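First comes one chain, alone, set out as C-alpha cells in the form predicted on its own.
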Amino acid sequence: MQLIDGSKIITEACVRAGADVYVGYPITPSNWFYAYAQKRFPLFLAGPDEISVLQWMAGFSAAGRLPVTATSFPGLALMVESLNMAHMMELPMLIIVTQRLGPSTGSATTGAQGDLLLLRGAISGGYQIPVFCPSSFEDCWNLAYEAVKTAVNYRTPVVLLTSKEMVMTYRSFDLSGLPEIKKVENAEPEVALPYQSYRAGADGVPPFIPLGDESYQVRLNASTHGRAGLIQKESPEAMANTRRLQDKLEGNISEFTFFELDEEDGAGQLIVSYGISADAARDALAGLRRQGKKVSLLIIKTLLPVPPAILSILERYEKQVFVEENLPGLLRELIYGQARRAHIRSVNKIGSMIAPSEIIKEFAV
C-alpha cells in the first residue's frame, strides 16, 4: 500500500512500456509530471514553451526515440500546429493533457472535463488521434502502457487524457494488483524495395525507419505527400496516402478500444461516463440498484476515434443520462451532435466534482 498519486503512476508506466524521453514544460496541474519525469526517464529536457516541446519531441520520434510531454489546455493549444506535424508525418509519441477549468486559462487549480472536442478538432481536416482517458489508478497503469503501445504500432501521437484530481489527488492504493509492463518493441520492418517512407503495409502502417539510417534513404514530411515522402498535391497516390491516415487508424480500432460496462439484465436506462466522474457513477449505480432500480454502466476509456462496440452498446438502451464536468455535455455531443432526443439526458457541472446523489436525482423522473 502506498499513499500515490495518478501522475506517478503513469510515469511510471510509461518507462516501463519503453518511453525514453520526457520533453516538459511546466504548467499547472500537470506539474508533478514534469517532478517525476526527472527522477525516471532516461532523458529529460526542459523547453522554453509549449511549441519547442512537441517541435523537440518531434525531432526524437524521427530519430528513433519515444518521447511523451504533460500539459494542460493553454500548452495544448499552443502545441496544435506541430501536434498536425506530427501526425501527418506519422510520428509516434505521447502527450498527456490534464484538464483544468475553462475558458481560456481559466482556473489552473480547479479541475475540469472540457477538452473533448477540442480534441476532436485538433488535426484540420476532421482527422483524430486516438485519445485514451482513465477513469482510476488502475487505467492511469494500463492505459499508459496501451498508449505508448498504440503509438509505435500505429505510428500516431496518442493522447491520454486525464484531470486535476486524477494526477494530483493523492489516495492509498495497492500497487501489487497492478500487472506487469513489459517494453514496447518496434517490430523488425519488413520493407519492399525500392524503400518508400509511406509505402503502407497490410494493416495501413508504414514500417518505421528513423532518419538517419545506414541502409534507406528515409523521408518524412509533413505537407501532403506520397508513398515516398515526396511533396504532391492533389494526385490520386497522395490522396490516398492522405485517406489512409484515417483508415489505419478505424481499420484497427478493436485493438485499441477500451472500455469498462457493468450491464444488469432487463436494465432500459445506462449512465454514461469517464474519467473523473466515473467514481461518482459507480457509486450511483450502487445507490440505484440498492433502490431496486434496474441500471447499467458505460465508463468509456477510447473516447477518439469513437469505437463501434462503443456506439453498439449505446444502441441498446433507450433512456442515457451522460455524467461529465462541463456544461455543454461535450461527450454526448460527441455521439449524438446537435440533435435533442427526450431520452438523452445529461448531468453535468463545473467548478467541483459531480456528486452521486446530482446522478441518482436524475432517475427520479
Given for the second form:
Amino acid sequence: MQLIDGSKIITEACVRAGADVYVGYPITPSNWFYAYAQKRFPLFLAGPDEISVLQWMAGFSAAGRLPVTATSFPGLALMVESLNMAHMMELPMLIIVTQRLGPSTGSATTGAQGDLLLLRGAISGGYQIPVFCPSSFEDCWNLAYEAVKTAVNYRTPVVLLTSKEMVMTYRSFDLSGLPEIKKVENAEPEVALPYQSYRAGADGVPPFIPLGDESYQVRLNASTHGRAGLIQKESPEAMANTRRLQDKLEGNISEFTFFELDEEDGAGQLIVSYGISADAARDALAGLRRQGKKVSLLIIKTLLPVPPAILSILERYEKQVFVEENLPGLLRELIYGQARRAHIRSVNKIGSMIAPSEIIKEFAV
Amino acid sequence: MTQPILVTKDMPFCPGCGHGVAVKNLAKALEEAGFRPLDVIIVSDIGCAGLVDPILATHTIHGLHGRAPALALGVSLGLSNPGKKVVAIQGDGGATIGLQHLLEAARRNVDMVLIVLNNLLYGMTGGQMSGLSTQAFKAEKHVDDDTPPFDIVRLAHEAGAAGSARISAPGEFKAYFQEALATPGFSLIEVACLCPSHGVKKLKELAEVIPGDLKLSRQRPPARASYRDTGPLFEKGGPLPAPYSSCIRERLGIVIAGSAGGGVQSVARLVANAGIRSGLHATMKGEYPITVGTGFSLAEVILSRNRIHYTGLEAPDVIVAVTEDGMAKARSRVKPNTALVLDSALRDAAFPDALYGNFHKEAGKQGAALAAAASWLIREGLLEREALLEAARGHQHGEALMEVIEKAAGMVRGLPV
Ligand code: SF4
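Following the display of the form predicted on its own, present the structure of the form predicted together with its partner chain.
Below is the entire complex, every chain and molecule, led by the chain shown above.
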C-alpha cells in the first residue's frame, strides 16, 4: 500500500497508454494533473487560455500526436466550440474534466457532479462523444487507458469526467494490483485508394493518416464535408458523413461499455451512481444489506453515449435511486428525462459529498 | 519537375477578389521554393479566406473562425517529419477574433507563415467593418466610427515574430511570400486585398485607405518541440512493509486544523503514512483557501482496518487544532463524541473536556500541529511512535519532524490546566 492520489494515477496511465503531449491551462481542481504532466509527458506546453489549449491539441492530434489536457467547468465552457471541431474533424484526444461546484466560477475547491448534461449537449446536433467516469483508483488507471484507446480506435475526442474528491484525495492503495498498460498503437491503417480522410471502413471509422504524410494527401475539415474532407453543403455524401459520426460511436458502444454491477438475488431495488458518489453508494449498499434489505448497486462508468447494456440493467429494477452530487439529478434526467416517475428517486446534494447515511435514509420506508 | 500546388485556375472567390491574387502568388512562391504539395500543410480559417482548400494539392485543414494560427501552432510543433511547411490563411475578421493566437504564435516564434488577407471588412457576412478597417475606409463607407485599426504587423513584431510585413502591391506578393517561407520561425504577412463585392474595387483606391507597407524582422531562434523521455511517476511495486501495530479497529476520523505555513497538510500525510505502516488503510484530503499562503489550513485523515470507500468525515473522532484560524474553521465540526486536542492558547470554556498542550511553545509554529497530533495518537495507543518516526524519515524535513515526534509524547495534558 502507498499513499497516492487519482491525478497521479491518471497521468501515469495516460502516458503509458501512449499520450505524448499535454497542453494545459491551470485550473483548480485540475492543477495536480498540470503538475504531474510537467514531469511526465514527453512534451508539455502551457497554453494562454483554454480555447488555445484545445486548438493546439487539435493541431497536435492532426499531426499524429496524442494530446491530453485537464480542466474544469470554466475551461470546458471555453473549449466547447473547439470540442465540436475536434469531433467533426475526428481527432483523437483526451480531455480530463474535474468537476467543481458551480454555477459559473462557483467554488473552485469544492467537488461536484454538475457537468454531465453539458457534455451531453456540447456537440451541436446532439452527437455524443465518449465520456468515461472513474469511481475508484482502479478506474482511474483502467479508464484512463480505455479513454486513450477509445480516442485512437474511434478517432474521437474522449472526456474523462472526474471530480475534485477523486483526484485531490490521497488514499492508501496497492499499486501492484494494477494491470500493465500497453501503449495503444495506431494500427497501420488499411487504406483504400485513393486515400480520403473521411472514407470509413465497415466499423464506421476512417483510417487515420496525419497531416504531413509523404504519400497521401490529408484533408481535415470542421465544416460539413464529404469523404475527401472538402466542404460540401447538404449533399447526400456530406449528410452520410455527418450521420456516420453518430453511428461510429453508438454502433461500437459495446466495445467501450464499462460499469460495475453488484447484484443481489431477488432485489427489486437498485442504487445507481457514478464517480465520486459511488463510494458512498458502496458503503450504503453494505449498510442496507446488514439491515437485511435486498438491494443491488449499479455504478456507471461509460456515461456517454448511454450504453444499451446499462439501459437493460435498469429495466430489471422496479425501484431505482440515483445518487449524484448535484441538485436536479443529471444522470437521472439523462436517462429518464424531466418527467417524474414514482419509482425513480434521487439522492442529491451540493456543497459536500453525499454520505452513505443519506442514501440509506432513502430506503427507510 | 515541380508538381503544381494549385489544382485549378478557377478561383472560388468573386471575380476580381484580391484573395485569388494572393493565393496564386502563394502557390507560385511555394513551387519556386521547391515545395512539393505534400510538403505543405495549409491551415485555413473561416470566411472568404477559408475557401482555399479545394484549389490546393497540399494537405489542408479547415478549422474554426479566428483559430487558424492556434491550430497551425499545434500542427507545426506536432509534425514528426522535417522539411514540412505550415501556412495558415485567415482574413481580417479571423485575425481579430483570434488575436491572442496570432500573438502567442509570434511570441513563441513557431515555425509557420500566417497570411492575413485584409480586405478591411467581413466579406462573407455582407461587408461589416472589422478591427482592421481603417478610419479612412470607414469614412468612405460612411461608417460613424473613428476607432483606429489594430496594426497586427507591429503587434506580431512586438510579440516576437521573426518576420512581419504589410504589403499591397500584387507584383511584390510572391517575393514576400518566398522570404516568409524561407524564414525559420513565425512570419506574418498582412496582404491588402480588394473586395469587389463589398469593399474596395480598384487597387488605386485601395492605396488611399490602407496603412502604408511595412516590413519588420527580428533575429530569433524558432520554437522547438523537444519530446523527452521521462520516468514513471511511481513504481508499481508491492505493498509497503507494515511492521507496526495499531489498536484502531474500524474507522478513526481525524481533523487537523491550523494555519497556512504550519505544515498541516504534510502532518496529515505523515499520519496517513504511519497508519499504512501499521497495516491500516488511510485517506487524506486537505482544505485551504485559494490563497494558500494565509488563513486556515485543515486536513482530514481517515484510518481504518478495512478498505475505505466513502472519504467524507461526518463526525470526526478527534479534532486537533493549534491556531485560532484553524479552530474557527473546525469548530462547527465538533460533534458530541469528538475528542478535542487544542493548543493551550485556545482554551475555551465551551469545551470542558478538551485536552490541551503547549504545542506552540514547545514545538514552534511549524511543529505545533505535528506535536499535537502525534502526542494524542501515541497517548491513546492508536499509532506507535516508531510508526510516526518511520513515516517522517522519508520526508524532506525528516529530521526536524522526527525531533518533534520524539518530544511530543507527554505534551498533551490530561485535563485543562
Ligand atoms: S465577398 Fe469580397 S472577399 Fe469575399 S470572395 Fe467576394 S470579393 Fe472576395
